[in-house]
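Here you get one chain, nothing else, as structure tokens; it is the form predicted alone.
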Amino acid sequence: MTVKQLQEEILNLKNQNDVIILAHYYQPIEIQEIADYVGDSLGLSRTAKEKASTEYIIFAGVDFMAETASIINQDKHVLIPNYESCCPMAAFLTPEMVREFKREYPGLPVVVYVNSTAAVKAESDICCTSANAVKIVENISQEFNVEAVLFGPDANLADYAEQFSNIETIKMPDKGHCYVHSQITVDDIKTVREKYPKAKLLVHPECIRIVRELADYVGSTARMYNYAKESSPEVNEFIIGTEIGLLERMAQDFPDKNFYLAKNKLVCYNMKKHNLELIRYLLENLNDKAFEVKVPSEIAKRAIKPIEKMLNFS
């Protein structure tokens, strides 16, 4: 069976059931093509809250994204195609660590990246995404009338928020990072710039600061997408400093532009654990509990507050 035939089967099954499919930009392009909504963490959080009116939500992303959808939609069934699709960054921070930081720094608000577990979110004052981290840090520091915040689990995003908010971010922990973005080095940038001297360099805030400072634009996946989309016709070459899935999406959507990866192997292997066959299986077995992500109500009640606060600030 071809990819196209499998996609058609999935769309037919989806239309026969009360299902919405959400997919992150880092998903394989063939999954993005059959999704009802494609976006970054913030966009998909909004979609899960505002547009997921179906009984079933299939979330093609990593575990914390499906958890967020479950927190926001406690009355719905949230399914993840491969339950082994976890985020290594989220594993850097546990709820016990957050409580320890709170004891060490009493009175400081806790900002956690959405790339965190539901249990960690439940210990926080507000969540953020790469798109709104600076704004969130500014707002929560004003609300608490403090000059510093606790921020985790991504130390590079914390550094980015500190750089542009002038609010100290105490990293929870110091070395939390995304293995895809943190692997991009200055030498990688020099090499790719020499190869494509006219291209604009777009990188993610999860990159290290020295790489961010070499970029023409720093932004979330959605903002990088929009930067390329809205660029003038004469600006038609872009070096992409994030996961390859975004490059594949932009190359498909903007065929008159050229996109190059900042370095080879910018792949989130956990994001790529989903496939069309698994999505078809879910559509044929919507009540298979092995694939359902259900955040316990006692955690969801606490975790929804920082998520909703983030959405209100954004």
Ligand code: 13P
Given for the second form:
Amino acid sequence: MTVKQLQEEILNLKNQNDVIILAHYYQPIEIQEIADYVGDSLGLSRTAKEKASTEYIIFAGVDFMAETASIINQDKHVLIPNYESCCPMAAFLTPEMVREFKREYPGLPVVVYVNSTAAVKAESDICCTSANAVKIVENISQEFNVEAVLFGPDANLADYAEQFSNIETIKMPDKGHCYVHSQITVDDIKTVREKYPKAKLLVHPECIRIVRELADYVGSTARMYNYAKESSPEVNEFIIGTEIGLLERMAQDFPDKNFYLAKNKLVCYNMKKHNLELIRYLLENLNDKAFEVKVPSEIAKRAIKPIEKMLNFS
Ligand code: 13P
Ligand code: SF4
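Go ahead and give the structure of the form predicted in complex with 1,3-dihydroxyacetonephosphate, now that the form predicted alone is out.
Complete assembly follows, chain above in first position.
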């Protein structure tokens, strides 16, 4: 069976069932093509909250994204095609560590990146994504009337938020990072810039500061997408400093523009654990509990507050 045939089968099954498919920009392109909505973490959380009126939500993204959708849709069934798709960054921060930081810095608000476990979110005052981190840090520090916040688990996003909010972010922990973005070096950028001197460099806030400072634009995946979309026709070359899935999507949607990866192998292997066969299986077995994402209710009850606070702020 060809990819096209499999996609058609999936679309037919989807139309026969009360289901919506949400996908992140890092998903394999053939999954993005059959999704009802493709977006960044913020857009996916918003869509899960405001637009997902179906009984079933198939979530093609890593576990924390599906967990977030499940927490804000407790009356629905959120299914993940491969439950081994997880974000390793989340493992940098445990709820015990957050409690320890809170003891050490009493009175400071806790900002938790959505790339975290539900149990860590439950310990926080507010969540953030890469699209709203600066705004969230500004708002929550004003609300608490403080000049510093606790921020985890991504130390690079924390640094980015600190740089643009002028509020100190105490990193929980110092070294939390994403293996995809933190591998991009200044030398990589020099090499790719030499090759494509006219191209604009767009990078994700999860990149290290010295790389971010070389970029023409720093933003979430959806913001990078919109930057390329809204750029004038003469600006038609872009170097992309994030996971390859976004580049594939942009190359497909903007055929008059050229996209180059900041370095080879910018692949999030965790995001790539889903495939079309698994999605078809889910559509044929919507009640297979093995694929349903459920957060224990006592954690969900606490985690929903910082998630909703973030959605109300941004
Ligand atoms: P975005 O929210 O920018 O899509 O980022 C999610 C992510 O996992 C980045 O690595
Ligand atoms: Fe996690 Fe990095 Fe993959 Fe994003 S790209 S899901 S932060 S491992």
